[in-house]
Ligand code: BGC
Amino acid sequence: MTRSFPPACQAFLSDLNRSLSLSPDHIQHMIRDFHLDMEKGLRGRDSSLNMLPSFVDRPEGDERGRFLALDLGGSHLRVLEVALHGKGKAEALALKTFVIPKREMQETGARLFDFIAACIDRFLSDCLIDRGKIHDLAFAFSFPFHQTGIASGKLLGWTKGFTATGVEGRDVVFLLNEALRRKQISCLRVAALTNDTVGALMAASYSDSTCDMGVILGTGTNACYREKQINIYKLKGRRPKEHMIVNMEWGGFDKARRTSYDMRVDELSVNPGAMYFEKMVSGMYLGEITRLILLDAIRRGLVFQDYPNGPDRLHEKHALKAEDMSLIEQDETAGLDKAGAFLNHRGICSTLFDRFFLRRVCQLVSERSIRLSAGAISAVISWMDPDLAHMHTVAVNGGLFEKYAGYEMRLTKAVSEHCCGQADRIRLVYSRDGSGIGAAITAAVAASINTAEPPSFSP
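Answer block, the chain by itself, in the form predicted on its own:
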């Protein structure tokens, strides 16, 4: 069908393909830039990669006991009790999920943390948790924060619709402890603060000692990996024989080549001038890139010609989402009937030509996301092990990797292309429930850490 596109439309798609495609040379240049920013971040210099120490290493796999986990990462709050049985076996014994009302998300921080404490109190009662002894709790806090210790970190800025005042710049573990004190809950000790990226690595590495990298590919994107402490120059008290997981915050990487559509997406975002890599890769923005490309094609009179100014719905921000793109890409019917039904449901009449054009744009945008993700993963692995002398398992979590049509298979293939014939040394696995079980494992590791003075940030 692509061959039947008229010349002007074919020229548009060819130009789009050139602007979005990433040659091996592009990827190698990106990897070099990634390494430079990794080193600058580890030294505490200005860098688009924050390289934040987590103050915890991966588990040994023989940690045992029962631990609680608190998972705050969006409009839902989860509280879990997790049993670690050793030999890489873990199970959730109890779980309760609470919907966070918008009022709690958007008023004061004290109100939000009081709500969280009330949910924990209900969990303890409903799940018959013994309040007569101290339980170690891991706080999975999936917002950007600057970690200053294994159980302390300051919120850098809210995302995901949260605007609660009095939290940014403050230690979220301190705020949680204050709320627990107000609720008279004295049976909990917050042993660890972690995020979903570190949790993904922890959950997978509990049963797989080759896992040394965690990646989130979903609404947002981030990564962490295992680094030698001697290389984390911004830490005092560096220990040459020990390792620590580093939270890269790679969504901020700013060296990848951007198009005019990426620049427009950035301008329209709630945080212009930041998180450039995330805006090119993650599920929250892929639909926006595609929508802006379609509006450009419509403005040139190439598609959806029944709508001289474009369908009204396409002028709405986030009218097209990553899950819609996935549906369109996997439509193999002769008339692209699923894509047609999707458009028709939104009041948009389309021709077969329109639908094939739309699918091709979706393919190009998602393929670039995959290529960028593969390049970033390859950069981190080649940093850890330039000669690929060891096995590396990458724990991946998020809706893009899990649910987007063909994303996992295409990403695995793209990573292998960068491995110079050693693709068997890298394995991508889906890490389930890093924010729950992974957080509990982090608490177990934190509880076992020697009480000696830990490394700290250089002033």
Contents of the next structure:
Amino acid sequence: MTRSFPPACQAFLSDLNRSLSLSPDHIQHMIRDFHLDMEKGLRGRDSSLNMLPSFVDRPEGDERGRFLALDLGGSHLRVLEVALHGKGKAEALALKTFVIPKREMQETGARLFDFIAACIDRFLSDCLIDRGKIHDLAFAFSFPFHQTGIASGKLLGWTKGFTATGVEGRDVVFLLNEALRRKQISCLRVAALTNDTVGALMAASYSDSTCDMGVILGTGTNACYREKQINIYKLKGRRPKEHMIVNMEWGGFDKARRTSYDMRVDELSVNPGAMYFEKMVSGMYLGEITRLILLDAIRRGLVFQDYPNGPDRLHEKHALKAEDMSLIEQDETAGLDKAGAFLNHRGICSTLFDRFFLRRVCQLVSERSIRLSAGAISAVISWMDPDLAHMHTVAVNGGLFEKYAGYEMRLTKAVSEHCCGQADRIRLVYSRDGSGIGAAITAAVAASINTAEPPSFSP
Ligand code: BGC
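Moving on from the form predicted on its own, kindly provide the form predicted in complex with beta-D-glucopyranose (BGC) as a structure.
Entire complex below, previous chain first.
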């Protein structure tokens, strides 16, 4: 379709394509840089990859029990009741999802944790949970934290638009317990704290022993994988034969080539100077990148010519979201009517040409996200198994992977391109409710090995 664009527009799109596309050479470079930063992170040296030990390994599949689980993600909070039946069978018996309001994300930590406690209270009442008994609660916390015990960890820094004060550097389980006490909820005992990537891996590996990597592609992005303890040099008391899941915090990777739009997205974010990779890949930022590209094209007089300064709406931060881009990319109508209706709804008049241009930008931005994710997945698999001698199942969770038009299929294809004819050795599977169910499995694993405190490590 780009062939029908006038020359100035075509030139803009070609430049954009050049700066967003990733050649096989770029990817090979990125994989090498990933490996260097993984190594540094595991040694406890300065690295853009935190490589945080989780102190658990994947489950056997025979863990059993009933747990409540709390999943604090990017934009939603979920409370679940999970039953582990053994033989790899787990199910969510009840589930409630709550939208986290902006004030809760951005004012005080007490306000955020009071909101969480109120949601738990609602869940307990609506789902008729017996308050006369003590229930184990597993907490999936989708932010970087330094694990100090199986059920304790200090937040290293907020991401994904959260800025609630008084939480960074503090034990989030302690803050949760305080809020539960304020709400007079005394029937819960926090039994495990996990990152959502670890939850995804735990949930999928409960029934599949080839699963050794968890990836989140949603509001934020991150991955964890199974590492030999002997390679986690910063861990004291390393054991030669054993494995541990490492939360990489790959959203912090800082060696992928960035464009001026990425730099602007970073400047406009609430955490400038951090999480560069996340800001190029994840759902929270794809709309922002597209919005800034569009405003640039408008400023150059290439599109939306009725609005010399751009439609007011497009000047608002996060006016365009990943789900809007997905809708625009999926629009197969000859006149791109769905895209037109979407713009109209926001008070923006468009020509057919504007809409084709917008769709092309969405395609380029999402394609880069997919290529970067595929490169990062390949980096981790080739770190674990350079000759691809084994089967690797990657548990993936998150709205981008689940809902963005064609993302899953395009990602699977992009990963297979890096496998030199052994594409059948890597399988991406969607891990539904993985974070919450996986957190419950972590609590069950912890109970079975009875590790109250993990070994220490030097950060
Ligand atoms: C957080 C990670 C989390 C990821 C996906 C990132 O912003 O730093 O801890 O796993 O989002 O939710």
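Numbering follows the first chain given and starts at 1. In this text, all values refer to a predicted model and were calculated from it rather than measured experimentally. Here the rigid core means the biggest group of C-alpha atoms that line up within 1.5 Å when the two forms are laid on top of each other.
In this overlay on the rigid core, Q330 has a C-alpha that sits less than 2 Å away from its partner position between the two forms.
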